[in-house]
Amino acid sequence: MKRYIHPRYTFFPLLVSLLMVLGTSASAQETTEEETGPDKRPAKPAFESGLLFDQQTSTIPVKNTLEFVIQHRFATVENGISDLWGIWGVSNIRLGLNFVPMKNLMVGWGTTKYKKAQDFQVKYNILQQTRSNTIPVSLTLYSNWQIDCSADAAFGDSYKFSNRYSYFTELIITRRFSNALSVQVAPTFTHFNAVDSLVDHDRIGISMGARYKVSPQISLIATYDLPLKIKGITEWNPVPDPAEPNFCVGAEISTSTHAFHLWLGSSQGILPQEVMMTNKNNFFDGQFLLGLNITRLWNF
């Protein structure tokens, strides 16, 4: 049986459509008859944190940051006051920490509560928007290798270490269209070398995320991940339990050193690769949590 994507998860694209030709109209404000000519500088980083809820931006500290990050995602509201709306539920918590050897390129490592996961991630910017527009949108490569290390029985009798493995890559493009307006998309690819039975190894999506500043310490978030079912890479037809797409909506309030958000959504799991492949929760059905990050940056 083919499966068609519902028709309510087709909204958030054009919200971030309609957000682009508000922030056309507002980068068009800002241009001045002064100009002489194109300033091709780098524009000002779209994103106040290298991350947007559960995705990576292109946003990458100045060289020789140390980076120190806490993920925190509750449980879901499903069973409202008996577990306090999730907060005394079952949670998820990654601490990870992030190094810029050079510019525009981060290494990092972090720890996951979740399959006691080990990560190991680097993203580089291989293009960045300058203030003219001569390049209009900033690219930036990221790749992660997680390491999942449950217990031997959770990966059954042809246990083999490599079993634990799994990867995502992303492309993320990123349009500061104004002060108060940045835009991202990135074509993203999943890898598991051992998954449960009925399940792809491998999964392609598209992530998409948009930033309204409201003040100078303030922001407007929401993101969108969706898994895609492509036939090609397929090996189930259809897959019996596909992973559902990761909506999320909330707040940043940023300084110059740290980063706070503080959303609803709907994966429990905070690895892009968890967030791509096993997220069973739907947004719109009431399957949603509390989750929040907090960055602090130290520079040597």
The other form holds:
Amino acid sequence: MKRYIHPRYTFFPLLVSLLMVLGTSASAQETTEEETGPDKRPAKPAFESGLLFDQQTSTIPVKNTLEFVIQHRFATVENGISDLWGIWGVSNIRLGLNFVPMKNLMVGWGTTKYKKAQDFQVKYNILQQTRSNTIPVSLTLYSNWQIDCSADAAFGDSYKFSNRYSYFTELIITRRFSNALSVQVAPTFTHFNAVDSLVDHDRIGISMGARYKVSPQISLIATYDLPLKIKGITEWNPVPDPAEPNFCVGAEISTSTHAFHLWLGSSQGILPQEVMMTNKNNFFDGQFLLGLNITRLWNF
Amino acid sequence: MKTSKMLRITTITMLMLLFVAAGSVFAQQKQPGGWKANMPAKYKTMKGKGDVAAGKELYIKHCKSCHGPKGLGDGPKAASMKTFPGDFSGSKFQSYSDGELYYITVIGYEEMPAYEKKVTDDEDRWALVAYMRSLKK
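Starting from the form predicted on its own above, please write out the structure of the form predicted together with its partner chain.
And the full complex, kicking off with our chain again.
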């Protein structure tokens, strides 16, 4: 299996991986120095909410919590003042509701402006990092199912209802290094039942994100979603180029029940399969946009 | 024409007075209290140790918007509440036992919401109590 990755896109993944390895060894050393027995309680949440800009996190609220999510992506800044750097341009919006019916499990539904998409998602914490680092990372499985509700004509001549489906699955590996620094890496798999010609149905990718808290309520965040060009799973020769990587940088403000995200990022698609499969914007060519997330929690 | 203008000015003046009067009624906040009657006895003598620095961080996230940056009950949301959020620096508040502060913080009462599902860790709850203690003048 041969991978074709542009060298420019490898720096961020390598940096995140290096941070995780260094952090794990440092924390393990601290653990052995403790005089008391290892603290096996789960570590405090690595992130303030279940979202990290366009990505999911390992954070799942306590049982019987309802989360309302508003995700907004303006148009790209390319047109400058004429559309107020994308704020007056065509935007994409998703509204979602998530619920935690049992410990470590979250289920959710959402509706998005693009494709009039309906989605259903599930997230489960398989393993949680412990305070003593006897378990050094958290493992979280996230999966969703999107139904594209565009007009039938959008799916060509041989229309079937199942053409509307797409799926996304990832295994999120999270490490909370300290109160301030948390990092996550996630191998991802995306599948669309129907795609345009010369586009693959499947895409393997990798998502990375890091948060650094600068005050009890404010954090700086950077995320990176990299669709991989893997010859072994392509349906075409030559191998078609994947979507552009999605780089985001911005800040988070969190309160007791809210998290607000404000960032510059390249993808206008909101669901992760759209990020991995359809993003055409290259952040470093000036094709980025303003993104906003708001989450609100209610405990029952 | 002149009568109509006078009538308009009088009406606007009356409405403004009405708003001012209503504002002063709402501004009279009830003093906090009444929670002891429902408090289970176990809280009275509860003891715990908490880290003040960790408590401060939690306080800023969960409490500051109502109780204010120094616990004086002057946070941005305080003015719109029926009950004064309390002065944590005062002798009355500081005379409560640690267990009583834990109870008010975690279980809540009236406008004070329960934080047992937001601050789930016992260590964090005691950290909040420790920080509130540190606000004593």
